[in-house]
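In the block that follows, a single chain appears as structure tokens, in the form predicted on its own.
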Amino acid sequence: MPPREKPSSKKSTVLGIDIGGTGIKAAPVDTEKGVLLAERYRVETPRPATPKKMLAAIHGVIDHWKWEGRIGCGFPGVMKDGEVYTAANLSKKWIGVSIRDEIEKLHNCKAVVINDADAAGLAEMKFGAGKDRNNPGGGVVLMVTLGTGIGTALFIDGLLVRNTEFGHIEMGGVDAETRASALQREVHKLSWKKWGKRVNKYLGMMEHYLSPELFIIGGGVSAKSEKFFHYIKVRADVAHAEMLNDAGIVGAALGHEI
């Protein structure tokens, strides 16, 4: 396929990995700028999402790009040096494996794993809403993911707080995402007001709890944001993603620069 921009150089191109709980996607991206240099390659979630499958799947992606340089994935559970913490959206079998230690065992590569909403935090605070604060000094950002679940991603002074998994705060006595993740809105058709002030709360609790100054909100719904963001009524900033669709692979790569 053809680029869509060439790359700054070889040592800042990086294949970005999305792992999701419905598709696993991936492109080659140039870090310096923050662009894929292809269109993005992707194939469905197996179902059941064991390990063994999905990286059946991981490897299927990685080979379609013929890839021998540098990997960077995003996971949706907690990730430490490369292994799965947590998997709440997937199977349980996923607990204890190094995903890091799969893949490098059957590419000729550098690999690094870490958690999906950090990833799309990183790509959003180096080039998307929060560039501006990307910095010392630029106080605290949540990035708020609202999709299947919530996904958070926390910085301080452009520093990556990993791992935060916030949309597991209990708000109404159960998990925040069981009440103001986008999907919730679909399953449960609530009009946008009604979802808005949802979504409102649970902003108002991060913010009781954290004092950022910037939320930025993130996942699909992001792009109808003036259907709801005028029910939200809390103190910080708030912006909508500005990376979309490419957040989650291009903040994948950028995991090798943390």
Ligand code: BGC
Contents of the next structure:
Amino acid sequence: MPPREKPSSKKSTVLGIDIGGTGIKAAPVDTEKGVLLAERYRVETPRPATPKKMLAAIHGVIDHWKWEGRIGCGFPGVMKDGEVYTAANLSKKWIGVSIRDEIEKLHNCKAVVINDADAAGLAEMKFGAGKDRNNPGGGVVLMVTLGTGIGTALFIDGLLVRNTEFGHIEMGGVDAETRASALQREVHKLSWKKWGKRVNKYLGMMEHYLSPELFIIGGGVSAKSEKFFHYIKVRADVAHAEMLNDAGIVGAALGHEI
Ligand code: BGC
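Okay, that is the form predicted on its own; can I get the form predicted in complex with the ligand now?
Below: every chain and molecule of the assembly, starting with the one above.
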């Protein structure tokens, strides 16, 4: 029998880490098949969500897997070259921190860190609702994640335009994510109708600017698309994310491919 390979030594195996405002989730990912190779490991995001506390939690997650191979992370902010440029819903102390360097310093690995919505979009384009448009001629696809904030990932003919941050466009005089994120529905106990109309307004604005062929709606709430999709009246196709909970982790691992 051939010796058993360590999971992290295969080229297509990457530890995907989804760093979020409420939880940090990780699992080894097969980046060719787009599947998790083990059940995800989750820890609560420490409060306050400062770099010091969160980095300790991230190191703990990597240690949990005794990981020595490649690592891909998704983070809810603008990310350039492994460094945090913005952190709308986390401590502002994050700005200027290189998460990539912090990880590589402590672990024997090569790490990449990309925006969380870009990560989810990569997963949906390669394996989920966007796969038919993941090619030259595929046109414009906008992934919109509705969660604590609104994240966006823009694809043109299958190529990602990183860090678009369209969740922060102005809608009715305020930042759109403070009106139409999934958190807003929960906090203000909005009816599906009221919130669905806000999402419709938001997508209508995005359509006005970008004329996408397809919107992919992600975030936990996308599992309940039957509750609000009928309020969405745009010309583009609208699909719910297919990878659901796995998109963030799988997509983070795919950060090594862009
Ligand atoms: C952040 C984005 C992030 C989105 C979803 C927004 O507030 O600015 O970078 O992708 O939330 O987490």
